[in-house]
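As a starting point, one isolated chain is supplied in structure tokens, in the form predicted alone.
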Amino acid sequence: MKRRIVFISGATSGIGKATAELLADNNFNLILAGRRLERLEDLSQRLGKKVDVKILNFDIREKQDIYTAILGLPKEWQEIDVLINNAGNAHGLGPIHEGNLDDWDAMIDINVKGLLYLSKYITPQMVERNTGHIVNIGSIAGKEVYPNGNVYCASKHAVDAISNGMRMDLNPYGIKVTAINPGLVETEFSKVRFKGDEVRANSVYQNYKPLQAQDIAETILFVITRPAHVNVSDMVVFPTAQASSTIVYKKS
């Protein structure tokens, strides 16, 4: 039986690294997308063994390096059967009228506008096949807003509208959509959000156990594996602690 080809944006760490680690022991091939060449070349090494795996290398905010990159796969590979959109960001944290442009301009072309490019360049294969399911991971900030969040809950909000719009405009086309909204997951997140301040970084996940990458990677699994007539629409995936956004319970 032939393999399905997944892509996979963000694969360098966190939930993208746990899900194509995953996936390849199910069998699937991939098509690894991220900005950190070395850690590609390491998955594609060890993966490998395992499945067929193609890595590209690109900033998802540059449009035109996705559409050279996609424009220059293989004929075998262009035939994408699932996209997870999994690259994203957080930078910063604090009120509207402190914020930094350049924060808000990352998160926006990453989470919002890195998603559409590759959307865009590869969807139109999957409706001439009227076959395919796209993967947005979202956030439980893309479902409630809270204090200083303001342009990251904007961005995952645009990515919960968007994952509906898909929804309806490639129905059609026997094209599944389905949104993964985590809570708290235990990944390079907030070291980035906090700009490598690890201490900060890590109060994040104390006296209470997050979600880990793998977590997510298992529910990836689980949505893309369902029979043909079953689509997982909208998830929301908590730990155990947490009951909202704002909401976790930490033991002392």
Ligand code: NDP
Given for the second form:
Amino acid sequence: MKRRIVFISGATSGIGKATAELLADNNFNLILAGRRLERLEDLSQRLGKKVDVKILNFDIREKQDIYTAILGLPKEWQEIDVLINNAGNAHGLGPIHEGNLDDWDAMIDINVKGLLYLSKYITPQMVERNTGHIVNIGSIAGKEVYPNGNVYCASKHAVDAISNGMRMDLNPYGIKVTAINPGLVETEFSKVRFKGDEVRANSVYQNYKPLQAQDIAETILFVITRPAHVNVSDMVVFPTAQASSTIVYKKS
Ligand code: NDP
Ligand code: 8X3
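Alternate state requested, the form predicted in complex with the ligand (shown: the form predicted alone):
After this comes the whole thing, all chains and molecules, with the earlier chain placed first.
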């Protein structure tokens, strides 16, 4: 049987990387995107032993670069079956009146506009073929706002709205749209949020068992392998210790 082609943005670490590894084990051909080229090359070399892999190296903020990269794919790679909009991060955590404008730009440009650009370039061929699946990685931060989360939460609320809008607009074309909204996942996320402060980043995941990237990868594999008539539209996935954005049971 012909392998399905899955495009993963943000494949160089965390959830995206774990998903690439799991999907290679499950016979999907992969297009892997991110900025850190050496990590993409490493994945391509390792996973290329199992399935066909293409890597695309661009900053998701640069719409022209995305367009050129997608247009440059060989014809047999253009018919992308599953788009996993995963690239994203938080930049900073603090009260709104102390907000850093560059952090705000980064979160809106990457988490919201980058997701839109990629979807804009990949969705039309799905519409033409009347098939496809878009999986947007949102967050519990897209369902609830928490103190000091302001703009990151806004960016993920936008992802939530975009997922709902996509599901409506793509409904006549048989295209599935799934939103997966994780709680706390131990990845490079907090390292990026706290600008390399590893002590502060590690403290986010101490004294309880956070989700691992593999847990979300397994959730993604589940949703993209349901039968044609089943669309898992919206999921929140927490570690057992978490009950909401602000309630996490930690053993002291
Ligand atoms: P990581 O920091 O480990 O991974 C983020 C990925 O996004 C990297 O591969 C990075 O690649 C890519 N990325 C970031 N900025 C850009 C950019 N400008 N252009 C292209 N790619 C970019 O974090 P996670 O795996 O945790 O995050 C993945 C998604 O999950 C994000 O959307 C995040 O918001 C969401 N999420 C995370 C949670 C968590 O607790 N960890 C919880 C809920 C949601 P590179 O730097 O190489 O470009
Ligand atoms: C990442 C989880 O709680 O830090 O989206 O916002 S949280």
